[in-house]
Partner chain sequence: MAAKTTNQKAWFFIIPVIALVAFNALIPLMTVVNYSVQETFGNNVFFWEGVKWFEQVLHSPRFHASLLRQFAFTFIILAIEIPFGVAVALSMPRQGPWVSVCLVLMALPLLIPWNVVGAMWNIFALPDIGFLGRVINGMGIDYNFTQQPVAAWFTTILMDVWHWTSLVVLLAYAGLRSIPDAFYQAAKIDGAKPWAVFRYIQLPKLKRVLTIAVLLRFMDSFMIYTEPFVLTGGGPGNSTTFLSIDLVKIALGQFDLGPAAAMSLIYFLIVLLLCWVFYTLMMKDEEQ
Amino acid sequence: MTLEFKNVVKRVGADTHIHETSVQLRNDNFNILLGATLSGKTTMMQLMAGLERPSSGEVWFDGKNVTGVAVQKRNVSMVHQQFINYPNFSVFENIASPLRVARMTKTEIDNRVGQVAEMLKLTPMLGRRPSELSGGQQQRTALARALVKEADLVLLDEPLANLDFKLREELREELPKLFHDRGCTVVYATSEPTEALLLGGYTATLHEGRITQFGDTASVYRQPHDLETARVFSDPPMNWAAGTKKGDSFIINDKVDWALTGMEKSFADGPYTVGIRPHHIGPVAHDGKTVPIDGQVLITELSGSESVVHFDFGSQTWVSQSRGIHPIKVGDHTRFYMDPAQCLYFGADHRRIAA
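For the sequence just given: structure alone, the form predicted alone:
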């Protein structure tokens, strides 16, 4: 069952929330909408569900134009970041509610609810009311209700945001397995690039109501078509700078340069924008091919496994992300090392120049 947007536009008054979009999602894997807050993820899901109607264009599902079909007439499940449960129902009844609407037998309802409750660690809470649950338990209840329904279209709008770290990690691993071979289309919205990479599947990157790229998640990450896609799919944010290619060399900020050794040598001389992700910049030179960059440290974020350092580089703030704990202090003038082989180059139109 495939879901397709055909020239879909959504306007609210004078504002365009979704610019003209044509895309066909996959029904054999996760479809991820990746973008920052207000990029259009939730509006796009509401259009998919039938909660909103496009200002122009059509929404097709399973080969049928469903643009004007009400959500009540579609077999859709949707889970929001802000969980929604029936306050007067027990956890069991909350999960079972779509099955009762479908007039399933008591035995089948008991079996299905029991299976999904066990998976989401809700079995001890089945007799409780939502008011007796923690926020994470309430969100798991909302997730269970969506999973048990076996809908044709499942929309998950940042569903793990309110869960504790351990359960979030477990569900990120389990969710793709749960929907495997169910024959439904699954759409998962997130603002976290790392979450998109962990879930895999296919990713659409969104920016200001536009899909900038859609494809295999790993390919979109490694081979962004343009600068905006690269920015959306990078956490911490991608470092970028204006630069110039001259002969076999590239220079940024009038002081940092390196020799081009790959296909970049064939680029025409002139101005470009160069981007590099933070984990390709670190305080240690691992080989002779790295390029030194000096900057004043502005912020340090240290965890048990990595160091994230924000530093002043020319007129910009760049970020270094490296393994281990490094004794770097705010205010220090520190030397970092960049791997130029990992640089992405973008032309004047912000399209990536493939190397």
Contents of the next structure:
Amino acid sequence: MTLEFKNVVKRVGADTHIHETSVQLRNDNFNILLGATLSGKTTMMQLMAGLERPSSGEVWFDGKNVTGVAVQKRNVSMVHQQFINYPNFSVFENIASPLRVARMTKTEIDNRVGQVAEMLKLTPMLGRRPSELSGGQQQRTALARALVKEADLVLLDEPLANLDFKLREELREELPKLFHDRGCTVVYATSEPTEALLLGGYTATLHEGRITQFGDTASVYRQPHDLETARVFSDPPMNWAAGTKKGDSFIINDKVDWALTGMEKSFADGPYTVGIRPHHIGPVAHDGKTVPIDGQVLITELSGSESVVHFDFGSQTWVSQSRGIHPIKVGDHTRFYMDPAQCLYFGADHRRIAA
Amino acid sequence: MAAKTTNQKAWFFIIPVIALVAFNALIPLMTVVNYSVQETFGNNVFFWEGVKWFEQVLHSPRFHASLLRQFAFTFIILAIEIPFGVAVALSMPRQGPWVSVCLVLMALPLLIPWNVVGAMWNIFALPDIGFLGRVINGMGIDYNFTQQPVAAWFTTILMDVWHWTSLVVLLAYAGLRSIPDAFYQAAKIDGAKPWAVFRYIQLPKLKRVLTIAVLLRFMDSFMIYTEPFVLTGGGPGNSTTFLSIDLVKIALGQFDLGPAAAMSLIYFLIVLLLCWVFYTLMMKDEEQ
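Same protein, different condition: the form predicted alone was shown, now please give the form predicted in complex with its partner chain.
Next comes the full complex, and the chain you just saw is listed first.
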């Protein structure tokens, strides 16, 4: 059972919220929608759920065209960023609500609610009301409601965004286990690249209402097909520069150059956009980090295990992310080293020139 | 043992508050208390009467009648305005250009001075020249609010509903707007019917604002004076003489200051007690 978009477009008035999209989701693992705020994640989910109708195109589920089918008839469940529970129902009644709508027998409801509550560690809270729970427990209740329904399509719209760091980590670890082997299609929207990587599965990167790439999360991260995907899927943000290839060497900002090795040598000469992730730049030359870059330090962020340094390079601000603490002060003119083998090259059409 | 430094300067900071409360609440209230236990024949001559006036008021059939009228009136307008206000708020658009149009239309009645509302409705409902009076009589119903108690009540209630339902609408609308869209989507996904959405999502979320709405409308309607006074003057007969109208008749019409003061205090205590009861009842669930 899986969901497919066929040339789906969503317009609201004169604005196009979702540009023509065709994608087939996977039902063997998480499908992650990764994109910044307002990139269209929520609209995409509403189209998937059937809360919104596409302006054109078709939505197929399990080999059937469900484009015009109302959400109630699709067996979908959804968990939102806000903690959505019925305020004057107990936790038990909240979890049981979809089963009551489906008119199940009392014993069956008791069984299923009991099971799901056990899985989500809610058993001691079953008699309480949502307002008496912590944020994490409220979201667990909402998740339990989504699980108990045994829906074919489960949509998780930034479910951890309103939780504090500790709870987020805890629940993030449990999520893939909870949905494992259920045979349903799970879609998870997030704005954090790190979260996508931690969850694994498959990732669709979203940029301005378009899915720029869909595939195995790690490979989308390692081999972005275009500039937008690379931009969306990098945290801290990727460093960018305009450069030119001439023969076997490449020069950026008219001052830093390096010799190309391997496949890159076969690219046509001319202008390219280069992207490099912050952790491939550091204040010490080692591990392939050989090309020196000079810049003035603007911001330093030390977390103990790593140092993030923002520095002025040409007209851009670049970021270096390296292990350990380095004695770098704001205002210093410092030399950083970059690993040229990790550079991603993009043509004028924003496509990556695959090495 | 070290001497404890005492600094009493902080008292100076609360003097303004004490003075303010004393002048606008305590001193007038004490004047009323003063009158309520004494008899005066003018010339600043007072005789101690104890609780005589209180007993007199509490045993007076006239007070019972106006109190009963007051309860009936308040009960009727609450029973109409609260559900009606919520219904109007539910039917207002959630977004778009019509939102501000609706809000301005709703706010209009609230901006009109109370005596103007009374005068407006008086003219509007007159059976010979008023639009409402002409229309009702034109339908073959004998209607004259200056002559018939039922018509007077009908007009007074209609006027109050017209004047004050907007307040309930605005409060309920603000409450509804604060419910995130995600709640409605979740209900839709669950397959909840509109009634269930109202009963299990909107109503619980509206509880706080509706508590405020009921309290405000209760207090205002229980103390209503200007509008019915201008509209009916408490008549015909005593049929629309509510507590405050009766009080003014006793205090300023008959100049019975003692009984009037005693009645004011009883009136005040009733309002206070009922507000407390309402609030406690409606907030009972919140504290669990």
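Here the rigid core means the biggest group of C-alpha atoms that line up within 1.5 Å when the two forms are laid on top of each other. Residue numbers count along the first chain shown, from 1. What you are looking at is a predicted structure, and each value in this text was computed from that prediction instead of being measured.
Asker: Establish whether a shift of 2 Å or more occurs at the C-alpha of P124 between these two forms, with the two forms superposed on the rigid core.
Answerer: The answer is yes, as the C-alpha of P124 shifts between these two forms by 2 Å or more after core alignment.
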